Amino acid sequence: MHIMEGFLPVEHAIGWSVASAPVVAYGLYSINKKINKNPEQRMLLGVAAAFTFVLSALKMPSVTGSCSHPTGTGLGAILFGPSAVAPIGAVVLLFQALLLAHGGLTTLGANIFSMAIVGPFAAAAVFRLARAARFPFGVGVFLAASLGDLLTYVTTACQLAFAFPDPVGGFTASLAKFAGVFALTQIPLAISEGLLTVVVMNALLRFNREELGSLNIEGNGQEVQA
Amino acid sequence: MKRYQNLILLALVALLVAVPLWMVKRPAPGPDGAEVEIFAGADDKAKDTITAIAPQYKPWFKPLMEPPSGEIGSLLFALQAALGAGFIGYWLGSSVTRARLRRNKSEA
């Protein structure tokens, strides 16, 4: 989902950065507040960040014949709320932009917006809906993580279509092309991400039940039973 | 079933990765005889799509640093994954130990 360095017109690059910056700043504030209140959650936050680090480094093959990577942002969004994931995603994207020429500084705002904002917010919303609909906990986690991943890539496709509308078909024709590159490739990878998130969540439920209880991801602690 | 859930899920992930490798066939070389590249990055494909839609567009900024070779690139990606996996491994190990100690204590 990385838009490459220099591949967004200047005004788009600035616009997406302006849109992303306040969410990253608020995320830092909310992480600080949570950690000050419950210092024992530091480890869980580390796990969520580490998960994003691993998954966004794994470039996996897809049935479309190209490679892409999961995002790993769903876990953090479920545990700490979506805004807490924005700074984590920003760090990962900055690492890749500076050292790997993967993504870029000028496109950082747009990439943060898709991977560290839209994805996590979608994941958190899907998780809430799934819980409200009384889906089992694991199913909720799976749906949240995979749809969050998929929507990250749909967002990238929209951002590119917005910047590069097709000369004939406009935004829609362009979106179809970029969605063919990103969203289609991402479907099996989104499923993988959902499954991997459930695996880590199972481990969290088994070993860190108390910390999870204080996170209040269920609304009430006793419901945390996968 | 519950006991093996994680193993089953991990096996499914492995299957999702393996199936494309087996399913996608390399297309015949193009008219210029060049091998068609498969499993290239989706980011590169998007770049090609941009070039196709807006051929006159010129990237206006270059990456500050590019990995000098593909090998160095994969080194850095491996480093990124290792940092994350190392932390998760450390957490899992300490959690398992903590759970075991607690169990031993309650039995004693």
The other form holds:
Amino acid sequence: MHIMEGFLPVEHAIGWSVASAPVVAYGLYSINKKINKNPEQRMLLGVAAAFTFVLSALKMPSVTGSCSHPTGTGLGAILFGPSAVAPIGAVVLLFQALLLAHGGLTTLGANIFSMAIVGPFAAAAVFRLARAARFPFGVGVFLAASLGDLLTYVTTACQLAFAFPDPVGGFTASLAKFAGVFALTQIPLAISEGLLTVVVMNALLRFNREELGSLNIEGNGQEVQA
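Show the form predicted on its own, please, because up to now only the form predicted in complex with its partner chain has appeared in this conversation.
What follows is just the one chain, with no partners and no other molecules.
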């Protein structure tokens, strides 16, 4: 998913950065508000950030100019809300660009938009819909993490197709090409990420039930029940 350094045209790189900046800024405000109210949530925030950093660093080659890997953003989106994941993902992507040559500084805005904004918002929406439909908690977590991962890659495919439309078929043909190549590796990765997120959430429920209760995941304080 990380689009590599220098791969996007300059105007696209600037545009995605401008689109991502306000969400990251609001996410910082959201995190500060939550931490000031419940300082004990810092440890869970660190767990969510570490989960995102480790999973999104496990890259494998995919479409030229990008790669495939789990995203790890679904856990943070469920725990702290999608906007809080934007600054977490921004920091993760910045460190990976600087320390691991994974992604890039010129493509940071585009990568933030797909992995730290679209993916988490999709994950949070799927989780709420699953709980509203009275799906078991674990099923909701699995669907949220898996579909959040997949929609991250759909967004990356759209970004690449928008930057490099097919000479004949335009954006649609290019999108089909990029999404088709991503699907080969990303569908099994998304399923794996969903299962791993359920395992991690169950561990948090077992050992951090009090902190999870203070997060009030769905507004009534009862959704942390396994």
